[in-house]
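Next up is one chain by itself, shown in structure tokens, the form predicted alone.
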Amino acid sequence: MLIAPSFLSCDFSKLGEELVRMDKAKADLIHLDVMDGHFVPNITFGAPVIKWARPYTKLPFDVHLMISEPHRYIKDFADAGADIITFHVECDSDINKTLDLIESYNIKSGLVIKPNTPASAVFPYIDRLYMVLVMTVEPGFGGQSFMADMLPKVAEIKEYAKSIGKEILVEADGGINGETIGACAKAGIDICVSGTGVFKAEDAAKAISELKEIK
């Protein structure tokens, strides 16, 4: 299992140092949550912050767009240094046209599903995707509990992908820590996003290692 520390949990006054710390701690990716205050009720950061952060690490930037019209901003995030761009199947943009844009910049693409969205919503696009992100909390709200009943979606997605001869990664985000990551591992999750459990840990390397060891 890969661990993607959530950029939102870093100390933004020491942004560069925090990314270097995650690199040394052997994180696998950096997960960056972009919220527009419309698709979700919070506002975080945009492409300029990602561009400023990019020189501090070579770790892949996993950019999760929680925005209403992602197609309008794909170029901005591509230019900022995104390696993976995921956006919500529930967004207002045309899904295939947005995927076309992402692919035109040679960036890996993914779709995200909210808790109330069935796994089948991504099936029409599976053959085009690198990854599907299954939200295990409602996006945009902090401090929520992990929704274990989202995990059956993982098997549904992987079984459908296999049926069409496609290999796909499934990522989970929301409420993941040492107590909940075991269920993610058993469900077949490939990438787990973890925020405070990693960035706020006194020893980030130890925290990441321990998360990876939980089965």
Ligand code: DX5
Contents of the next structure:
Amino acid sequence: MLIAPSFLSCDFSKLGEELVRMDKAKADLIHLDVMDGHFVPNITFGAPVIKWARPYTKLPFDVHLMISEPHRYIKDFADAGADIITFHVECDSDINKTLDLIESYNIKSGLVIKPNTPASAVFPYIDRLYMVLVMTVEPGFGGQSFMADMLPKVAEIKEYAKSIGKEILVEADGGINGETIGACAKAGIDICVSGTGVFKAEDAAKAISELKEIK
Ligand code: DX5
Ligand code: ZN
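Form predicted in complex with D-xylitol-5-phosphate (DX5) structure, per the form predicted alone context:
And the full complex, kicking off with our chain again.
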């Protein structure tokens, strides 16, 4: 199980130090939540902030786009240093064209499903994805409660991928902490995003190692 602290919960007045802190705490990736105030009712940051953040760590940047028209901004996020770009299957962009764009920059791609979206929504694209991100809260804000009833989607996704001879990573995002990560591990999740659970912990290294130990 890999742990991806969500940058959204960091102290933005010391963004660089916060990334160095996560690096030292042995995070596996950094999850970056981009929100446009349209696809979700909140605005966070865009490509320029990711570009400023990029020099502070070599950890992969896992960029989660909660924006209505991701295809318009893929180049910006590629230039900013994204390693993985995930966007929502519920967005207004053409999914295959957006995946083409991400691939054209040699960046790993993923599709995200909101709680009310069935796992089957990503099946038509699964052969070309690196990852599927299953939201375990309604996207928009950190610090919400984990929705355990999303977990059966993980097996559905893995089974479908297997049936077409494809290996896929499944990431879960929202409300993951020491109390909820055990269920994620049992469900077969590969990467867990944790914002509040890691950034707001007194000792991030301890929080990450504890999260990884829970089976
Ligand atoms: C929610 C974001 C999450 C969120 C996770 O829209 O996609 O990544 O920041 O934060 P916690 O772990 O606090 O739920
Ligand atoms: Zn996210």
